[in-house]
Structures are given as structure tokens and as C-alpha cells.
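Take a look at this one chain, the form predicted alone, written out in C-alpha cells.
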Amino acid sequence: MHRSLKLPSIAQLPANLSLSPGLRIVAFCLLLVLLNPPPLLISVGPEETVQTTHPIVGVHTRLTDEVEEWKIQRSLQMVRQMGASWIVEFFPWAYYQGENREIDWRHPDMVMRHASAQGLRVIARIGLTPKWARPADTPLNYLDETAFADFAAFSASFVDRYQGQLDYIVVGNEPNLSFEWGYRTTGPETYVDLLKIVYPAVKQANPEITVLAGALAPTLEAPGSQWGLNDLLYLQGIYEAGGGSFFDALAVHSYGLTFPPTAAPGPEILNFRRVELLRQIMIENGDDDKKIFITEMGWNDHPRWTRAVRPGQRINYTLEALRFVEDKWEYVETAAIWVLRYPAPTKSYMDYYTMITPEFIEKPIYQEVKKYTGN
């Protein structure tokens, strides 16, 4: 005769039966295993590629605080549907090498498995800097002397260690603004020092690395200002102090604000043309033969916002921009779109900046993007 096995209900355990700590512990730890649902398996696959007919056409993906590899990977799928060839990227030093000096590579290693499986070419922007390698209470930005040899290190070990699949370094990040130096007063002069050091090291590990300077924000600040300097001056002087040959490729940023793509630049005027200035600048001190690479552009489409446009107006102004670059500007590489996605909201005018939303709804202005590259 066969009998199904009966459990005691709770109210015929016995009063005095209690669990040890431990015991309390082992069971609260199974509890929470038996409530989570198992890890998702990412598999990379094969090795994608772009398809494009504007193969000048990137964007910024902005998977820094990005944990989730199943998002890494759905993220760089959608750059390549959306037909763009280029992402930039940011690698933040301080994330990675700890005060034993010992660098984990975990995330990047994903980052850069998953862009290499969707045949994507990867602009790396290194920046921010350790707790051991800055002076007490200062912010993660701050970058002084006594930390560019360590910053020349790092970088030359990120650039070995990625060679095949990764071509181009910024280093820094718009060096003319002393919010990125922690706000450190500085000056041109202080960045080339920077790229003196940092440039040979990492040709040494990988010469075949093109090392892109900048990327310059564009900003009308005047000399003496504790905010930053104009980008068109601040150029100027890293030739004056000898940064010409220390970098392969300028890297810039090109905002359109409420101006359309085709208004005309002005040292006095910050707008998408702004990078013709700059170009000029490079040609007086006999750079021609160097490319640009624009890391960031775009318009902005918050409603309230004094320097958004209507989202209308933000896809056109962006798909001219993007046609104006391949007619016009035969020196820029690459056109990179602030800002593909953030892992959640930010609450503020930024968000009015992505393509596709936290949860990976696209927006407009990736189905227009998408539709212009032959997607």
C-alpha cells in the first residue's frame, strides 16, 4: 500500500524547537537561492559585421556603470542594426587597478569580446584616476604629475592587451575644462606633459595604436577663467608647447545647440562648424596630414531646456550633420552620436540625448538613423 509522506504544519512543531544563528544563516542563504532565478547564458556568437552606407556614421555607448553583460551585449547588437561602424567608449582607470596595483579586467574584457563579436571599431577614452595614485580628498577626475607615469602605464598595458581588437586611444577627456582635471588650474602645457609620457609608452606596447588627443570641449572660456579655456586657443597652445608630436588624430567635441547643422562658425559661436576653426589651427602648424575624430556630437530634444530643439528638428539637424561630414569635411574619420543609451535614467536634459531608453525602446531619432544607413 503506498503512502504519500505528510509534513507537519507549523502549529504541530514543537514549542520549543529554535534554530541556532548559524543554522538561521544557512537557511536565510538557501532561501535566497531558491528565489533567484538562475544567471542568464550569454553566448557571443559569431562575428557580426556593419552594414552601412555611411560607414562614417558612430556613436557613444556609455557602458561604464553598465554590470549586466546581457545588456552589454544587446546594446552593441543595436549599434550595429542601427548601421553605426564606430563606438567610443570609456575606460575608467580608477575601476580597474586597485591599491595592489593589480588590474581587473573583467568588464572590459566583456565590453571588448562582445564589440569585437559585432564587428565594431572601438575608440577607447581612458580617464579617471585611482584613490592611491591622487593626493587625499581630491575627486576621481583629478589627475596631477605625480600619477602620469602610473596613467602612461595603465594605458600601454590597456593598448597591449586589446591589440587586434582595438585601434584608437583618446587620452583624457576634454582636457580644457578644468572640471576633467578635478579642478585643477591648468593649461595646455600641463596636457602635453601628459602626452609626452603617455604617447611613447604606448606606441612601445602596440605601434600600430593611433593616439588621439583631446577630445576638446567647445567652450568660449577666456584665459585666466577657473572654468577652462576657449578650445580654439587651448589648441593653439599644444602646439606652442610642443604637443604636435605626440599625438596621431585630434579628437573633438561638436555640439549643434539650437544652431542647424550648416550655420556658419565663428570664434565667437559655439556650433556644429566649430571644428573648421580648429581644422585651420591644424593647418598653420603644419598638421593637415592628421584626421579628427569627432567622439561627441548631436542635438539635444528636452522641452524645457534653453538649448534643445524639437525632437522633429533634432533628427534632421543630426542626418544633415552626418551628410554634411561625409560631403564636406574629408579629414574627419569618424562622426561618433552622443549618446546611445544609459543604464538608468539620469533625470535631467541628458537623458533628451539618448537613442534607445534604459529599457531599449528605440527612440526616433535610432529608427531614423537606422533607416539612413540602409538598415
Contents of the next structure:
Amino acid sequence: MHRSLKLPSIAQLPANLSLSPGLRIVAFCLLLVLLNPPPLLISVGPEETVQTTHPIVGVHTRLTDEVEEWKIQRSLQMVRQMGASWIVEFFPWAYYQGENREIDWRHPDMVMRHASAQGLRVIARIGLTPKWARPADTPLNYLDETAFADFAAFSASFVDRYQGQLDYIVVGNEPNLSFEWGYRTTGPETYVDLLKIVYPAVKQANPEITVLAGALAPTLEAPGSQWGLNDLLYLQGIYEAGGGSFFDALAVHSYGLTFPPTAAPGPEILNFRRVELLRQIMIENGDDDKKIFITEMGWNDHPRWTRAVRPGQRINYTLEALRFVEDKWEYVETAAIWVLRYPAPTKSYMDYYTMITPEFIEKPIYQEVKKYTGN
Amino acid sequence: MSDHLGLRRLVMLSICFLLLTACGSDESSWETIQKRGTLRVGMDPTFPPFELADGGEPSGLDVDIANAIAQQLGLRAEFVLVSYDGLYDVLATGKADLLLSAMVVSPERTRDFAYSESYFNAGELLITTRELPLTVELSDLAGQTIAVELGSQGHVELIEWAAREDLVILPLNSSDEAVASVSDGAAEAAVVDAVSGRLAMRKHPTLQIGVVPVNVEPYAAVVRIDDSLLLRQLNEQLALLRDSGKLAEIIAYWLDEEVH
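Could the form predicted together with the partner chain be given as well, to go with the form predicted alone?
Okay, now the whole complex, with that chain kicking things off.
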């Protein structure tokens, strides 16, 4: 027997048909669930290898504030496609270890997983102090002696977790600036005290890890300045405070400003070849066997910033600088360009340090470096 | 990357000063400004022709606008000079009443700050010969050669555009060369930023700037989000400047005249 379902016609529906408020909320939520697209399924993909004729080339990524996995993956794919073998990435302690001391590894796991898949060597910079590890009303980068052991413990956990994926770690950032200590006035001795605690801790976690000191900020600040200390004096201070035994290599930042990369260095000049002066101090202190890692370098091409160059100059200077490093500085392991991309525009001259836009559009400098590496 | 090039000290000094001196008065900023008689304008003086302080008092397009606004309000402009990184900080901490420093409207910051009406669009624009209509747009130039400064923001725009449209990009070494190539007939149009374009036009009076911008990068004054009275005053004064022709006069002085 054929049975048909008889539905009421529109005309037969009661005119005052309505749902109770509770049912309306349920219906609304159901509608939202139905409308919500499924999450993007990100597959890490096969293991890739960087193809490059210049393995020294690296780039500083900025994935710290990038929350969408596909953007992290895309960024790292573009690093590989550019022919850069190295990335420098910032891993903020404050973001990962909360009040309960539990470490939320999800974000760093994601970054490390995709970096490994793209065949990239990672230099991890650890910094920023969680609220629980610093006094009230202090900025995120405030770090004092009472938190050194906690910082070391986190760094050791980080190194331990990524054994096999991570071979380099930078302790802090630009320690010769008071800003990087949360405006605490410190000296090289304080930084050496930190190295003395962090170095053995991370070595215990992974004896193969290379610990980089620095990265020193190029600055001419005189002794006694509350803002920082000249990087040359600071490095000498590290040695005098006995820090030489507590790092395996030195990280430096090298910006050309308006100077070409081959411009001669001088103690009173901030330019690209300031690296040579730092190297000389290392030699004078018997550290000539240690390598230098340039973890930030580059030029800015903002149209009107007084410390910028023209975009074409930026491209030429960057390529010249990479050639110069390879030809002249056998002690430099990598030269990482600042910066691949920001998650969002900063609406300032800082945007003109990037190589690709937040929308992943390749800037000509990206394309030229890509050509330079044979890609 | 951090600003370790010396100007940071100005920022930090300003912040420290304010932290030491800031008071929690309920009085509105506008009332305070009126009593004080000065309008404190935060500015990064490294950005000619908008603002530059070469060892002395700042000068530039923004400086003239600030002075004009202050004058209309019966006030005197006082300039608080900081590096770009510190501009929003000196405003947030009350060291400055407003920022007038080629600030691009940034929607991400509107929780804490409010922007005035824009007084200048610094985005990219099209320069063409006068044979084309003033209303010409990139979409009208399919298949044509467009000159641009290699690596510039305009170049990035064209790369993005060329992914969708048929376009021949002619990258050159400078905005000047890009504009000159239109004069020479090597390119149908040039895409340059508004400032470079206007500066380059001095040498090429036979060319024209299209009225339809390629993109918009609005410069505006910035105040703290709670300073609605001050914001209203600024907008009223900017409107006055615009309506009286004074704003165009200031812009022309800094961008169109050979003396600068």
C-alpha cells in the first residue's frame, strides 16, 4: 500500500505560529552551527628540502602572533621557495607558560612541525617573561635575577621538546638595551649571570644544542646611559665578566641604514660591517673558533623615512651584503634578513622591512633573493 | 628588531616623564588645553616633507597644519618630538594632546584612539598624459605599459593587479624615472605614491594626476578615544582649513613648489 505524507499547505498553517524563547535560542544556535564552515584541514605534507645555491641565506619570520595554521604553513613554504635554509623565530615564554606553570605547546608545536616539514633550520629566540615571573606592573620583557632559574627551566623544556628539530637557541634579545630588560638598568654582568644559569640547563636537556649569546643591538650608547650600552663595549664586558664559557656562538644584528653594505666600519658608525668589529673583540678574547650568526639584517625602503633607502637600493644592498658575507666572513654561519612578513600591517616604516605582504604578495625583494638562491 | 638607533631615548624619556607627572584629573583634555593655552602635538620629525627637525624647530606640512589649527583655536602649538615607535605611547600617557605626524588611519587601534577626518591621501595614484581622461583607472589600461619604481608599494600593487588583468609592468629605478617614462611615451601611465607623484609633477607639467586613486592611505590626526570634544574641535578646524582653501595652500606649498 502506498502511503503518502500529507503536509499542511501554507494556508493551513496557523497565522500566529511562534516558538517559545527557549526554542528560538536553540533554533538560532542550530542555525549558527549549520552555517559555520568546517575548520580548514591543514596537512603538514611531505618532507621538503630547501633548494639553494647560497645556503647562508636565512630570514627572520614573525609567526609569534600568527594564529591561523595555514598562514604559518604558507609563510614557511615561501621561506623554502625563496631558497632560505634558515629561519629565526621568536618563541615568547610569556605566551606559553601560564599561572599554573603548565606549558601550552600548541603554537610552538605548530611552528616547529611546519618548519621541519619545509626542511628549514630553526634558530629559536626565547624571551618575554610571564606575569607570574615578574613583579606587578612591569612590562612583558622585564626579567630580573629572581626569574632566571624559571627562564632557564623553560628554555631547557623547549630545547628538550624539540630535540631533532631544533639545533640553535638565542638567549634573550638585544641584551645591551635596557628596553629588552623591561627598562631595568643592567650591564653585561647581569647577562652573563643569566647565561650561567641557562647554558648548563639547556645543555643538559640537549648536549648538541648550540647556544647563541646576544643578539646584540647596534648602538652607540655610552657607558652610564640608562638606555643601553654600545654593543662593542657590551661584548667586551661579557668576556670580562667570564661569559665566554657560557655560549657557543654569537648572534648579532646588522643593519645597513643608509650605508651600502661595503661601507667601512668604525666604532662610531652604525652600518652593516660593524660585525667585523664584534668579530675582532671575539678574537682578542680567544674566541676566534666561535661562529657568528646574523639573526637580523637588512635595509628599509620606506619612501620618506630618513633612515631608509630606495627600494631598488634595498634589493641591491641586500644581495651585495649576502655576497659579501659569503666571500669575506667565513666565520658567519647564516645571515637572516629582517623580516619575511608581518601578520598585519603596522602602518609605519616597519612595513617596509618586509619581503612579502600580509596577504602573501611577493615583493620584488623576495623575488630577487629567490633568483639569487637559484630558484 | 627594536629601535636601537637613538631616538628610543626620546620616547622613553617622554613616557617616564609622564608616568612621574601624570595626574588623574577628570577634566577633559579640551578644557585642559584651553586653560594651558597650548596644543601639544606629538610628532616624529624624520619624515620630510611632512615633518623634519634638522637640529632645530620642526618644519613641514604637518607642522603648518598644526600651527594653523592652533591659531584658529586661539592656541599655540607645542611640538613633542618622539620616534615613530613612541608616538602612540606619548599620546596614551598624556604627554601629547594629539598626534599629527603623517599617521595612517589604523582600524586596529580604534579601541584606544580616534582619528580625525583625513587631511591627505598618501596612497598610490596614476599619472598619465592629458590625452587620457582625468577619471582614468587602472582597469581602463588593460594591455598597456605601466611604469613604477622597482620594489615600491606601487610595484606591489601592480604585481597584485597583473595577476588578474593583462598589464605590462615597467619597473624603473625611481618614481621620477617612472613619471618621466610617461612623458617620453615609454609608458601609458605611472603608479607612484601621492607625495612622490606630486613632487615629480613639478618637472612634468604636461602630465596629469588621475582623480581616482589606485589605493587610499589616509593621513589623519589622532587623539585618545575618550577625547571626543577635542576630536570634534579638530574636525571642525580641519573643515575650516579645507573650506577656506588654506589646507590646499599648505599642501601645495610643501609638495608643489620648487623651493622645498
